[in-house]
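Starting off, we have a lone chain in the form predicted on its own, written out as structure tokens.
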Amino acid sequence: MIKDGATETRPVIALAMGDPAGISPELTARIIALPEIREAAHLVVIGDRRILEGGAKEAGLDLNLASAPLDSFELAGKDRHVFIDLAHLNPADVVRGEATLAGGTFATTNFRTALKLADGGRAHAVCFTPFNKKAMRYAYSGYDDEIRFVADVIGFTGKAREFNVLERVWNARVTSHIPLAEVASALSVEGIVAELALTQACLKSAGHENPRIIVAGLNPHAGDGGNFGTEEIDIIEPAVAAAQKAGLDVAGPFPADTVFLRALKEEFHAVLTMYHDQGQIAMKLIGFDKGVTMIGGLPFPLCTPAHGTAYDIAGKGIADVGASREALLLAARMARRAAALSAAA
């Protein structure tokens, strides 16, 4: 941790610049300039200074950012953020609003560098501004999603899961990037209980001491007593009962079309949904400009804004930094808590 004055402690967050053809350069510049981020964390920003300067120009900012070499950035800029300039993308090679090999190579290189810093203990958390998955696959053919990439880079073999986070409620899910036709067969009592346990652990790591989780059904009206499917009776209800027996504060299953309303009204901390869009649609309607994607279960926090690269507004200087700000602040909170727990052990 970074000692800031006599009493304050700030975690080090490795911030990887995302796709250069979208709003990532602008968002990176805006994040660096935020005073609340400076108070919460020490950023080690990874990318190409020429691309960052372009983003700063779009945002109307003049950044005061020290440069530091990758192998010894700890020795520089302790009183401010630092930039690791990999000098690996000529701005002339950026095609604004288009997914390209050059853009994907830029983003994957930055992300890989940030992950290795955290895996090596030189950063306490990783964040990144939005990627474009098409561009990432141009550069890394095995790029299915961030979880797969992290596993490949750091050799992670544990269980990790993507969470969508808003200030008022989180969304966890049992299945993720699989066809809808395969969801029902992918559900199991053991799998749901495992997701509930991971959700509880991640909520606690973010500062929720006594997390409450509400569970969505799979079928319309949560199966309507078996009239519209029996997954609730055969799988989801037994999983909820098993989690309750294990000491988790869990309720459900409830119909998916009202479960988020219930969660907000009754102050549940998270909704566990059965598949990707069952929760994504609700979360993005509730707070698209503030949503954060967090990958839980990794050895370190990993957070990013939930929105995409916004090719349609790239270069216009109007990108909303709200979700990126929340991603950095969440990562900082989780890193501080992990450090406190480690110190107390």
Ligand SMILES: NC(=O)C1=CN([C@@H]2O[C@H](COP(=O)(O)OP(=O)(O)OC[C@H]3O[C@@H](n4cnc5c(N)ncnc54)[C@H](O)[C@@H]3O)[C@@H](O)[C@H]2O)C=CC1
The other form holds:
Amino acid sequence: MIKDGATETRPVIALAMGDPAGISPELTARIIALPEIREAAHLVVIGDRRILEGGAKEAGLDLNLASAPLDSFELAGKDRHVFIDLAHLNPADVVRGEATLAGGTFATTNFRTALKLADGGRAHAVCFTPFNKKAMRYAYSGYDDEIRFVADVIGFTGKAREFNVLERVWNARVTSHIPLAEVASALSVEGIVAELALTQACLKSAGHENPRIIVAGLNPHAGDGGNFGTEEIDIIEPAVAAAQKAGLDVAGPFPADTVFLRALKEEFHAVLTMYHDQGQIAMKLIGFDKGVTMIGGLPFPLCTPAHGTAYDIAGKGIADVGASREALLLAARMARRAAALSAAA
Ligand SMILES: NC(=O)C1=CN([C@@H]2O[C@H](COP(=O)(O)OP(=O)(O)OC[C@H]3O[C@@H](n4cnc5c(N)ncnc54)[C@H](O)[C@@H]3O)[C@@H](O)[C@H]2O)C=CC1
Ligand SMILES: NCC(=O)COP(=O)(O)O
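Can you give me the structure for the form predicted together with the named molecule, which would complement the form predicted on its own we have just seen?
Next comes the full complex, this chain leading.
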């Protein structure tokens, strides 16, 4: 619940430091140093000072970031970012380029702390630098992905989904982190209609007044009239028709290999794909350095770069901050909009 006027002041974003074995320390340092982020948001960064300083060194930055206590960081004022030093990871215990229990414990602790700040009304949004899911699972055995963890930490029982966001187009998925072999049987008319409705609501919450959504088929050539599978005829077409009847601006299904070309040419705001990589490959080719993963449907915005921990370049000082910058800016925009709507209600 947004508790104060994030419309007039910069929203407070709780930024959890991610996996210490990859590029997260460097990215966190780079984000803190960006002037456009200072203008857009007041960051409350959560992690370990020694790990952050390692990242700043890799990035060649001198951060000059004040620490503040977790229980009263608000007293430090909002004129500059602050750091909550949980002092919980000795850099000597970090194995760069490796998923470990220590790394997962560090990241899950930071994430849990950030989520509780937002859930308690002390932050307007949460962002994080990349987590490694294997490390997260070492620390928290039920860690399928962020949605499950968030639900466990704040007791959220509603429907939340992951979106990939670029300025030009969004990608929503009917299925996400499940084996490919299970995708076809996971599709249903009701499930697709629900995804379309949530996608429309999330696009609106990010400022798109009249969202247009285009839907991909599942099979090659969208089944080619039933030649290569019938999910389009049996499930996806009826779902699109039902969504249209409910007043959503939706088109499809179209073949997945050209649906993104259509979306860009015909100015759709989002593509709904049937499974993870059907959308991710296209999105990462369109804008890897700007891609954001946004978890929609939660009581507060939750954003992270769409790329991962990049173990292969950890410690080299060459991590691109572009996607992280977009993640923070999207979270700030969504928080301001939520505050404006709540003030108007
Ligand atoms: N935001 C998050 O928390 C995300 C976490 N992940 C997790 O990250 C881990 C590794 O995922 P991968 O599939 O290997 O993908 P990855 O995105 O970590 O790496 C893929 C390639 O992109 C490069 N790359 C990634 N980010 C970069 C950046 N900022 N600047 C320059 N080059 C960059 C890497 O060096 C690598 O060559 C997995 O555990 C995955 O679940 C994946 C996506 C998002
Ligand atoms: N931690 C966020 C994340 O892993 C994004 O996952 P995906 O969208 O790449 O599957």
